[in-house]
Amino acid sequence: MEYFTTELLTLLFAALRSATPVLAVVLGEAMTQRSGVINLGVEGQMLLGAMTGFAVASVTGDPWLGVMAACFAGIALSMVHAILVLGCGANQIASGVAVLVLGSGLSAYYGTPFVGDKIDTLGNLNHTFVSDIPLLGQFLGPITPTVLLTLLAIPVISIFLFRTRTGLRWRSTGESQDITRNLGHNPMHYQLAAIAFGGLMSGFAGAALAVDYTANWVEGMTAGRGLVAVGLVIVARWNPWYALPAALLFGASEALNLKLQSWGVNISPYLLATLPYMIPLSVLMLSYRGLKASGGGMPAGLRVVFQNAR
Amino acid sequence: MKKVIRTLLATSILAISVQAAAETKVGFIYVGPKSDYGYNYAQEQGRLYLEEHMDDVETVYFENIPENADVQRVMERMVRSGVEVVFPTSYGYLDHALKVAEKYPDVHFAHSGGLKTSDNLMTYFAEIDQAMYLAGVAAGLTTGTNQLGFIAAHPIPQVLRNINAFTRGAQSVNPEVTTSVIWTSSWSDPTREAEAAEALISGGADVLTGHVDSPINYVQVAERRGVYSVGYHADASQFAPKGWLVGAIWNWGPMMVNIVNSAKDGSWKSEHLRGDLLTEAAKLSDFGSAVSEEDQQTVLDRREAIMNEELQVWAGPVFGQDGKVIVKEGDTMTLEETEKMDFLVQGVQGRLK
């Protein structure tokens, strides 16, 4: 019973630190999403951030410097998205994939001479009051502040988001310009806000993967989680709260296929490999049926986004 | 002369051809960035010592070249702008290499790992298992709980034999040892390699290694952990002070030089050309202090008898994962059966397919 116990809180916490950079960006597109602009680019944004967070950590010795570089370089290239879409009305799927093409180019070309550096970590847990705490200590001793931080900012967003009257004029941007506009107040100042609000959650999300998980930078490192995250703000409804469920499920299945094979389960690799997919898309399937009608809770403003593209 | 051309595709490719009296120009084509801390990383040390040691060659290379036929028109490129010896340097890009020979007889083709070859197309490669097999000796005289990771990328024969020969090692000073293997199904994702590496010590293993892109990941988590790592590839004995035992290298400088000289002075052979422990080809990296003297003297001896063929590391009996003898006493596998292997001995956990 205590090994089965073990064994789940492992994989438990497994899943939170594989969800973590993925819920880091849900929430942020969630929010640029809930404006009326979906960016497609979260995933160039991520790899530059990672690029970034690296880069400066490894320069400046501290690894925090990095998390907060990461985040400014993920602003940056949003900034592209805003001056496309908002500026020039470019087509926002277009834009979305020239920002991650952009992103991932320039995480390659600028990131090259940092590969193989060491850098320090943000530590953790141990050795704090935490690691005193019966069972749970050992478990939560390994959490990262990343993790942490993350978790943190699902609250802070929704009181934003449903109990502030900026979050109200951010939400009605998102359902229709025309009443912000009636308001008095100019919908491209949200949806600005909202993108680079954005980049600031997919460029932390890049660093919680170089400077926090890995401590390592490799071209190509976030490997679509960035493409997998716009397909959770979905699962998530738009709704920060649902997000972590979501993130959590992408995180679990990944953290599953790696348990199930060290477990020495008899089930094809292959398959287990589709885990991280199957599953979210399968719950995203079920959550659908009966909720054809209402959109899912989808911004009425991302519609036009569609109709648009078509 | 210097340029860069950049694609619109989400992998930036590069090509630098640097300028110099030269005589032959030599192309080189990786499947990922040749800054990977790995695989490609070993192959353009190879191209930088060619370019240091040999003063009538010139160098162009290309980066993030899938395995499809994007790579036959790379090489069509490479070979009108006058390209005299060309490395696809990647397991897939075989059969396009042979493709592409096919319609320029009078250029050299030299793939690494492959198994074919044709009148301009050789092959080369280096029985890193040897190394491997000496690293798994390491690691089977250190482990405590008898238990040992692997995360491995694909279930290719290269990788197999990485497998097999690190279980055997462990198992020949140490017969309670198994291993266990995780497929991470990337070359590259460190963030699955890092969770992969954090299962299996959870799971009980001691001693981490690995066949991926970058060696770097598992080893910071194992040092993380407490655990002790073996390197692959490129020598990470810095990223783990304390759990570092020893690790697989590359040397592909030496071979390359030998086989631009042969396509120059026309001693080029059509021949699968494999380098060793004795050719320094594949190498064993320095040991970490967590080896002690003597059981760095018992892979040291080992690595004696490999190399003056006393010690096969596919010498009979091999048995399979259910036990069933597949290389029998008195028996040793081939060249090519080694380089077509597709099962996992005796005392690995994990599935093939």
Contents of the next structure:
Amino acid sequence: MEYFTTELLTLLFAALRSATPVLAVVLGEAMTQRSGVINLGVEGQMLLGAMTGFAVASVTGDPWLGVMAACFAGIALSMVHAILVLGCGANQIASGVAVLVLGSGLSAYYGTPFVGDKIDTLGNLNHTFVSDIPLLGQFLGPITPTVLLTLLAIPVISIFLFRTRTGLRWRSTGESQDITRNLGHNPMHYQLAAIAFGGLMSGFAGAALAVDYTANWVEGMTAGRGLVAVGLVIVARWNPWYALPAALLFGASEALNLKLQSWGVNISPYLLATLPYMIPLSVLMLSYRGLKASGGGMPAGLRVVFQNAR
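Same protein, different condition: the form predicted together with the partner chain was shown, now please give the form predicted alone.
A single chain, with no partners or molecules, comes next.
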């Protein structure tokens, strides 16, 4: 029984740490889509954030500066999407793909000199009072600041979105821009802020992956996490409170993949490596069917985006 409990807790906290970059992107993209804008470029923003954060941490020796630089890089690239969509009226799907490709190319080109570098990490809760907590201390000890900050973002974003007047206008912009205009506000301001916030969170997610989780930079290291996160926004029903269980789908699948390999399960490791994508994709398909049946959850502004994309 003790062995089973230990293995279960190990898997749970490994899933939480693995899910953190995805959770950050889900939160940011949910806020973006709540304003009626979808941004498929979060994968490119993640990559540019990861490369920038790692490069700054490597040059300065300060991982926190790397995290801040990654956030700025994510915002800067998201502004390309904002200019194309809000300024030029471009198709949101096409613009997002362009941002994705741009971020992938920039990170690959400018990140080449930093491949193989070593950096200092952000540290963890080991050697604090947390590690002395009976039973849970050994599992909570490896938790890092990016995990805590991302978890803290859930209630903060939820309170802002559902308990403030600005949050109400943010949501009304995603439902109908006419409502926001009738209230005397410019919906473009909210959509611009929403895209920038999505860029900040995806840049932060890149830093969590490169500066904190792996302390390494490799071209294409996000491996589709940003695109998975866009799909998980649907699973989370555009609700920050549901973002954690949705992101844990990816994290638990990735942790299970590693556990199965360590247990020597006789399945190809290449096939096991598809688990973090197959399981969330299966849940997304089931969730989407439920969404179509209920007709609820999706901001009305997004329906217009998808209808125009057909």
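Superpose the two forms; the largest set of C-alphas matching within 1.5 Å is the rigid core. Please read these numbers as outputs of a predicted model, since none were measured by experiment. Positions refer to the first chain, counted from 1.
> Superposing on the rigid core, do we see a C-alpha displacement of 2 Å or more at residue 59 between these two forms?
Where the cores coincide, residue 59 shows only a C-alpha shift between these two forms that is less than 2 Å.
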